[in-house]
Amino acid sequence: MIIQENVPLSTITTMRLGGPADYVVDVESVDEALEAIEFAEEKNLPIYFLGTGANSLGLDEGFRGVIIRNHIKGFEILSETGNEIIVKAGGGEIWDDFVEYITDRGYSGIEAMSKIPGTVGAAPVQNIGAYGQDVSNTLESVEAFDTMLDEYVEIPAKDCDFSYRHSIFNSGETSGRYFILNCTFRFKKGKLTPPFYNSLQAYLDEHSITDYSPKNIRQAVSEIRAGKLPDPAAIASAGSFFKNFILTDAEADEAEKKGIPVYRSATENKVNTGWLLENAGLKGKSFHGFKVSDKAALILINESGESYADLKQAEEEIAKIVYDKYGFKIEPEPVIIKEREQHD
């Protein structure tokens, strides 16, 4: 267990903003995770759990508490039959390494989520998703430490209250309560079947790809993302900065009356915030050092923004332009590193 003091949040989050955290503790095993939690409890300091910092934002005042970073590694095959595998992955594994491990073995279920930045343990928190797949489709259970009851728990996926970018881990009274240690998934052999999400379908058509093996879909998604999304090592951003909208049928009818395209599927009606931003003329525009990406409008790039205050101003100005034109209140997707609200 490595303990560092006074670590700028700008150095541990991909948006590269924020003042110092009192402590950052890196843990590589369940035992170390428990020790780190004890360390914070002894000092009576709040805890914030972090993976690679790809979806968390640092405030200018920093964080008066202990940030615990999960580096618990390893893939363990719990069972494998002819066409099904159950795998437990360490919460600190890099998500895309896990996707590669699974697709290499011919299993389907997460291939469309290739190249999403971040860790396995962070994936259920906001129920990451891309191109029609999300984590809730294949997750079986999560092993976590419950900081409220001070005990180790196993939470089945059905109790995680998953929906679009939402789970018990990022909402309501349970937000920030659990430290996700390991995640167990179930995958089946096989291939996805078309029709695919529009941008993926367009890529497959253009490249005449008709074998939808997990490896081919992974390859296609990786190429789409490489062309559109910034490389976190080179460019500061937090992935998609704004959330899309899930609408009721009545709201969807209203949106269409205003000329806004709605993607209707069997399960949901969706308005793409990328479309709203693009059609409000925001692509490529900069606000207080933050630029709306000219390749994927949901991504906000930190070009020269120096503070969270700058980001907040940029966010508000962008949101106002979209609201004035389309009447949609767009909201940021990343979460702010701060003390969890006390409910106990």
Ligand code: EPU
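Next, give the form predicted on its own, keeping in mind that what was shown is the form predicted together with the ligand.
Left out here are the partners and the other molecules; the chain alone remains.
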């Protein structure tokens, strides 16, 4: 367990903003995770759980508490038959390494989520997803330390209250309560089936790919993302900055009447906020040091922004332009590093 003091949040988040955290503790095992939590409790300081910092934003005032970063590694095959595999992955494993591990074995379920930055343990928190797949489709359960009950718990996926970018881990009274140690997933052999999102279908058509195997889809998604999304290690950003919209059938019909494209599947109707940003003329525009990417409008790049206050101003001005043109109130996707709210 490594303990550091007065660590700038700008150095541990990919948007590179934020003042100092009192303590940052890196843990590599379940036992160390418990030690880190006890360390915070002994000092009577709030705790914030963090992965790679790819989807988190630091406030200018920093964080008066203990940030615990998950580096718990390892993959364990719990069972494998001819067509199905159940795998436990450490919460600190890099998500894309896990995607590669699964797709290399011919299993489907997360290949369309290739190259999403972050850790396995962070994936259920926002129910990450891309190109029609999300974590809730394959997650079986989460092993976590419950800081309220002060004990280890296993939470079945059905009790995680998953929806678009939502779970018990980031919402309501249970937000920030659990330190996710391991995640167990179930995958089956198979292939994705059309219809695909436009950018994915265009890539498949351009490269004459008709075999939608997990490895082929992973390769396609990886190439698409490499061409559009900045490497957060090289360019300051927080991945997709704005959430997409999930609409009812009636809302989807109304959006299409306004000329807004809607991706419809058996489970959801989605409006791509990137399309709204681009068609509102925002692609490539800069606000208070933050630039709407000229390659993928969902990405907000920190070119010269010096504070969270700058980012907030940029976010609000961008949102107003989209609302004035299309009537959609866009919302940021990254979470803010702050003390968990207390509830009676």
